[in-house]
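We begin with a single chain expressed as structure tokens, specifically the form predicted on its own.
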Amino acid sequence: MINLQKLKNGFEYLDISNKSAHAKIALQGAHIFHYAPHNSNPLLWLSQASDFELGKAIRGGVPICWPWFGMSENPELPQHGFARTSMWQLSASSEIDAHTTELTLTLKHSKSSLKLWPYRFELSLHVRVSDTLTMELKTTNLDEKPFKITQALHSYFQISDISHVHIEGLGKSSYFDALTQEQYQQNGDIEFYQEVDRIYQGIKHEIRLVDIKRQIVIKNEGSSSAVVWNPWIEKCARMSAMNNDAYRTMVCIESANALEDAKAIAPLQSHTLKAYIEVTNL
């Protein structure tokens, strides 16, 4: 069952639900602020401060970052670009039985998005809902010049607490550390005792969040980065739409074509990211 839902200040979502799962997807930035199948606690974590106006980022869920990642060239551009600002479009859905719920979200360009980024394009975001999320958001170069993009499904992933979870996967990667601006090689296992934002490149396996009862498992295609980000006790404390002591219970692992993995795409030509996302209980 898909249904239109409102807001009092006329935010608008779409409520997804089947025997399998119960998801919610905001038309601005087709952002999903919601899954959970109905065995599991919500995999996404939500800010309890979050804004749900328009023209204001959701803190929490799977934010899309597109078409960059982190600062534009040009500072006065948006961080994360501009797609998880915009108003996007429910272009298809069905139900596929009655424990599987596809939708696809579309966005075109338009003036003010060629104010920003002078090119034509259609961004599409494809979600399967079921037992499982999967996320195919395909980047199509209408214009008639090539294009780059770096971009993530940043996903934020509810947790017990952060000093109980670790990540597996992504040991012997090397990574970009955002807070030294230096290159690493990770070395075994993921634990946060501090602030963490690493760029992670050359990924070929499943990347898991290992939790006290539950892990998630994250296999990604078209991409070969994941982000890591968690941000600790003081930057947590200055970031806007977020409660002092969040960093406990959240920690992001985003699927992305980030530094290196950019995608140059020729025109009427697509990229494709995808993201397929479980739980398991321990």
Given for the second form:
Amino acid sequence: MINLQKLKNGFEYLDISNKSAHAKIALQGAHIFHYAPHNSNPLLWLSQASDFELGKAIRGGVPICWPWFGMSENPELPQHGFARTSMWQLSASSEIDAHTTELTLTLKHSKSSLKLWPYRFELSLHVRVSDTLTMELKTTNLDEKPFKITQALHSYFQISDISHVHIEGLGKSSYFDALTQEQYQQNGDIEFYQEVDRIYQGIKHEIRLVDIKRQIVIKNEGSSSAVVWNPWIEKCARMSAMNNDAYRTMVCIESANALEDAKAIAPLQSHTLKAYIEVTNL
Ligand code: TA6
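Can you switch from the form predicted on its own and show the form predicted together with ligand TA6 instead?
Next comes the full complex, this chain leading.
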């Protein structure tokens, strides 16, 4: 079942339920802010202090960072681009079977987008809600000139506690550390003892977020970079829409095209970034 819901302030989202899972997707930002297969607690973390306000990104779920990840060269432009605060359209939906629902949300260039980024485009997010979650973010260049994008499906995952989790699958990758602005080599699993904000590069394998009772597996296509982020104590206290202890129950593993994994897209060509997320109970 797909229901359009509206909060008192006008904020609209799609409530999707089938025999395998429950999900919620805001029309602003095509932002998935809840996903729970029926055999598991929610996979996505959502801040208890999150604002559901028009023009402000939800803190949690899967913000879409596009057409740039992080800061643009022009510091006056919004961090992580404008897609996450733009209003998208539901362009297709289908209940494939009792266990599977598919939807497509679309964003096109507009007068306001052209002021921020001077290209005509179509961006679509195809979502498959079932016992796994699949997101396909397709960028099509509708302009006469080529353009280059960096992007991320900035997934916030719900965890039992930051001291109980580790990340497998990035053990042989190099990464750019956004905190020191230096390049390092990862050796072994990632554990968290301090703020982590890294762009892993040259990724060829699936990534596993291992918690006490479950493991979340992330498989990406059209991407060779992934961001791992936890703000830790001080940054968490400074962050908007985040309680002081929120860093304990979330970690971001973001399916990305960042740094040298940026994508140049020629006129009338497309690029698709795909993330496939599943949970297994341990
Ligand atoms: O992906 C990591 C990151 O770029 C961090 O540096 C960080 O502050 C964060 O995303 C959240 O950004 P936001 O713009 O949503 O506050």
